[in-house]
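The chain below stands alone and is given in structure tokens; this is the form predicted alone.
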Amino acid sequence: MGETLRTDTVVVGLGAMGSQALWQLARRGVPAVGVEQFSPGHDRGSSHGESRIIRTAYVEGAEYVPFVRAAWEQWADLERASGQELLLRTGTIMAGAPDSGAVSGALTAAAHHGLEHTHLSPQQARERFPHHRFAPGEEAVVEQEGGVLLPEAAIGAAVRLAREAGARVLTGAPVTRIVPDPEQPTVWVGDTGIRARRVVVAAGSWTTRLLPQLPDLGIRVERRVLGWFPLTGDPAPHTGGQVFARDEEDGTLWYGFPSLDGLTVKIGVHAEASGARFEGAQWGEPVDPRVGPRAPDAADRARLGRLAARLNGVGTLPERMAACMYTMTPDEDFLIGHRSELPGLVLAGGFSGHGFKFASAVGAALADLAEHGRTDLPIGMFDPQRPQ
């Protein structure tokens, strides 16, 4: 017979969302156990790569803005509690054609919520941001409420604070089975069962494998590639620059960061036109999370190099690259809440490549749902029971 542990809440997965949920529970005095199959801050999922963007005039939909505002508050709270700088405030550039999602979406969100912003004409954009090479007719929307999150540091801080507040953390502990139950769901780690009042499942790309009871929600795991490109000119515009997202006329939405090390600039592709392929590079290829994403190759290097060429003072051959996974829902909105076939469980998943910035607020919402069964945070649009 294996060991049986008992607690109030188990958090499965201590990545972006699970680490925040565990800290929120522990700081409230809720007995909790966090279970992670690797180690917090690992590179086997979607929460590594040294930097993540946070922005407020949200191009994915104005309805996200209240939630990202809550996330700003929660990130500040984590910084205060940890004594660490986890968010670098840089401002944001959204650029593209006037009717592109980057520009029109940012303007719509800013107008709907009264966000402070500046809309730059093509000439103004070129003059203000000479380190960007804008195509003829491209405009830009600039907002001050944007910046860089440090993902590994944020996860590490949340897990450390959770431990200090009394949470038990199990690392190197793959979950083999989760048994839903309205009164005492159980998480199995090998032959050890952890019985609880509630279980928060924040397992990222492994969610559907751990929860075979879920119907087919259309969740898919996809590969993405990041590249760090060398600075070749005056580093000042890049070291003191803004996070940015740019919409190309071929359907590519890509993004980048100011230089954090004074030597390189990191860029990545978020989305491309459906079915698009460039020299063999295809960002939407499926991934088995047990194997992980295929390592970056020459096609990835060439694709990212073409985008790096849109920046002045940046080389087109990356010094290094990394692959990660997106866990996509059909509508690219998140899944946060309860499912009727998973009694006793709280689900967090399907963050579709744009979830990290919300992790602090997601963690607070998950803790609310586990503790009280409800939350005042604006998560209605993420109901896992919604039609897909």
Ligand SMILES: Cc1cc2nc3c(=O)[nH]c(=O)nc-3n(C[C@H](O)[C@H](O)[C@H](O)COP(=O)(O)OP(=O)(O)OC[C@H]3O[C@@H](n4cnc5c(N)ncnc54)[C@H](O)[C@@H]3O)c2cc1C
Second form
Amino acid sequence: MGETLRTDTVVVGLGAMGSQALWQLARRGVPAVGVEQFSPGHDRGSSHGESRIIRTAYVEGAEYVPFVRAAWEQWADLERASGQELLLRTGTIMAGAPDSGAVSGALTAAAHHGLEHTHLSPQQARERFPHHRFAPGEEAVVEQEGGVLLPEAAIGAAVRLAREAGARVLTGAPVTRIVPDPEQPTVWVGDTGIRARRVVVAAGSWTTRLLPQLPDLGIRVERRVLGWFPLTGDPAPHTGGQVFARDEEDGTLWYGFPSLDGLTVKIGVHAEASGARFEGAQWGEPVDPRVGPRAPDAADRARLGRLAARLNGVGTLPERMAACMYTMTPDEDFLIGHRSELPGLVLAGGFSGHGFKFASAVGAALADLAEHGRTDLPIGMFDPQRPQ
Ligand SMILES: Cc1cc2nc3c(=O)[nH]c(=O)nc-3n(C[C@H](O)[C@H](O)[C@H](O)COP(=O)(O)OP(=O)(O)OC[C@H]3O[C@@H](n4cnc5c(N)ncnc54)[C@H](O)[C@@H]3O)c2cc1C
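For comparison with the form predicted alone, would you give the structure of this protein in the form predicted together with the named molecule?
Now the complete complex, all chains and molecules, led by this one.
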């Protein structure tokens, strides 16, 4: 016979979103249990690989700006509470042709919300950022309100603070079933049942498998690869540089970070033109999260190497690579809130490869929803009940 635990709120999954939700609940004095199948900060989901970009003039839509501003405040709060530096304020470069999504999207968001920014012509961009090999006609939007988040450290800090505030944390504990109920939903870990008033499900790429009650919302899990490339020249422009995203004419949207170790820079590809193929690999390869993404291979090395060549002072053979999963919704907006098929549950999923920067505010919103059933944070556009 298994044990039965009781608590107010269970958080399933202690990745980016669940770790922040657990801390927010615990600091408010809500009895909470966090359950993670691996250990917080692991490298088998969507939140590993040393760094994540935060930017404010939001290319994906000006309507995200109020939520990213809330996230900045919550990150500062987590830094204060943990005594750790979790966000390096480097500023951001968004570059591309004048009509590219990166440039026009950043300018639209900046104009709409009165965000401080600088718009550089191709010549100004080349002069100011000589470590970037910009294409002719590539211009840049630069903003100070951008930087690097340290994902493993942020997750670790939130889980530690949650524990210190009284939350119980179960690791190496795969949830096998969640039984929705408006009064008393139950989370099963093997034959141990955890009965609660509310359950927050923040299971990342595993969400749809864990919630068979969900109708098909068109969620896809896709593989992405990151590469760390060696610095070959003067490291200063790269160590003191900005995070960046570059929108290429062929539809590739790739990004990179300043060097955090003084030896390498990390780059990755966010999106490609639909149907793109590289040496036989179809872009956006689907992944079964139970198996995990395929290990990086020679095609990934060549693909990322071609992009590394768009930087000066950087070699084109990566020192290491890592594979990771994106959980995509059809509209690439997140799913945060309630679904009628899942009474007693609060859902946080479908972060579509751009969710980490919001995790601190998502955690606060999830704690509000679990505690009060509503939140003042601007998450209306993420209603999981919206038509997809
Ligand atoms: C390569 C890459 C680069 C990215 N770059 C950026 C960026 O620069 N900026 C940005 O804002 N975003 C970025 N993102 C997106 C961002 O990292 C994700 O949106 C975010 O990490 C998703 O968090 P999550 O909590 O939903 O998922 P995860 O962090 O994967 O957490 C889900 C957790 O649930 C656990 N879990 C699942 N099933 C169970 C179960 N049955 N029982 C117990 N535990 C379970 C998992 O083990 C995992 O720990 C990037 C993503 C990738 C992959």
